[in-house]
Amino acid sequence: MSHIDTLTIVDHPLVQHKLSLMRDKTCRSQDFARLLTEISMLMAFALTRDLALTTQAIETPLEPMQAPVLAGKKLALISILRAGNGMLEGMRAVIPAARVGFVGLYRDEVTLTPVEYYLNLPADLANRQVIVLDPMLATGNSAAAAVDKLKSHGAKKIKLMTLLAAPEGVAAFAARHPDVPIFTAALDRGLNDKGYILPGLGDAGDRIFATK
């Protein structure tokens, strides 16, 4: 756990070596690309670890039994445009049955504030876990703001999963959001003068898509 309770870091050693060749320059996008894939899924453990569970009749090939299976509502995991997109793989393989959403926001370069330009979510978020997914949590802007629309529309159990995040934004989100858990795989030194996350990895969305 970090000073800020709501954060917890999930440092299992393969999450943290994959990572590692992620910040790499010289990986490959694909290369990028697969690795947030499989890190994704690694994370998906520790963010599901509280899923209610209740049992179902079942018949196995030898008798019956009252089997372990999940409560309530599909999960519904919202990717944050457009890098969360490259969370969902990861995710959806764990977890395929879970609703997708989809919150469009981009930064404006001299605000840093987030702009919205699309929404398309699952129905029936009161009753769903919900959990927001955007690789960077860097000055926690766009994240709090996908939270806040979430919650507008009904959204009462909400987890964020990022990849990386800065202690700015982690304060920021926290301040506005404090009954949101933050998961991440590492927490970075701080933020550069442009909203970058030190040493950080680049920016996410470009590495997964090669737009540069």
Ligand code: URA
Contents of the next structure:
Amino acid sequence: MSHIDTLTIVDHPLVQHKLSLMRDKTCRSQDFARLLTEISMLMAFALTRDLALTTQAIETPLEPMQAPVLAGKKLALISILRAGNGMLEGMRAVIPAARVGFVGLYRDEVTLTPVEYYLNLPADLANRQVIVLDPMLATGNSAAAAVDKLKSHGAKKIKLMTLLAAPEGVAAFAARHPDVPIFTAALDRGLNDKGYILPGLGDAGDRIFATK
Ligand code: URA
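Having seen the form predicted on its own, I'd like the form predicted in complex with the named molecule now, please.
Below: every chain and molecule of the assembly, starting with the one above.
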């Protein structure tokens, strides 16, 4: 794959170690979900590195000071159902005031295009930093369609947070949304003929929610 400069791989050793535990097929659902929460908290550090700060007057027990606090409106976390929900707990643990929205998409088996079945978004997306949660960037179609929808609702500052990405998905998403930075814990080899990431970790939704 040619170099895509909107892609950031969060290669922190703790993230990489926890991801390897998740990939193992013997990892139990409860451990898988907990590890995804932990990785989300660690990745949040990279995703929020450039948030703007302002200052606020406070008083410590000793004296007044101008203390740094986050500027602007609360962030919006948008989960792409259902696997995106696996990243919500970790993100909300570190950004508890974030507004939360959901986008539900399924793939039409005939046209192979994403079809929206659920949408619930926070107000005033245009003035928020938006972080889209989707653990598996495989073909990139769902994430790109979700971002289309968010932009049509006014979102301007958007980042995509994934756990694993395939080169095909990164290329397709970046071509459609070159203004949206992509963060991932790993860039895997490619997709199989069913659209699963290789070596990957299987179906993220099934592994988080113990449905298979
Ligand atoms: N979605 C998943 O859950 N896993 C993949 O490998 C690809 C898409």
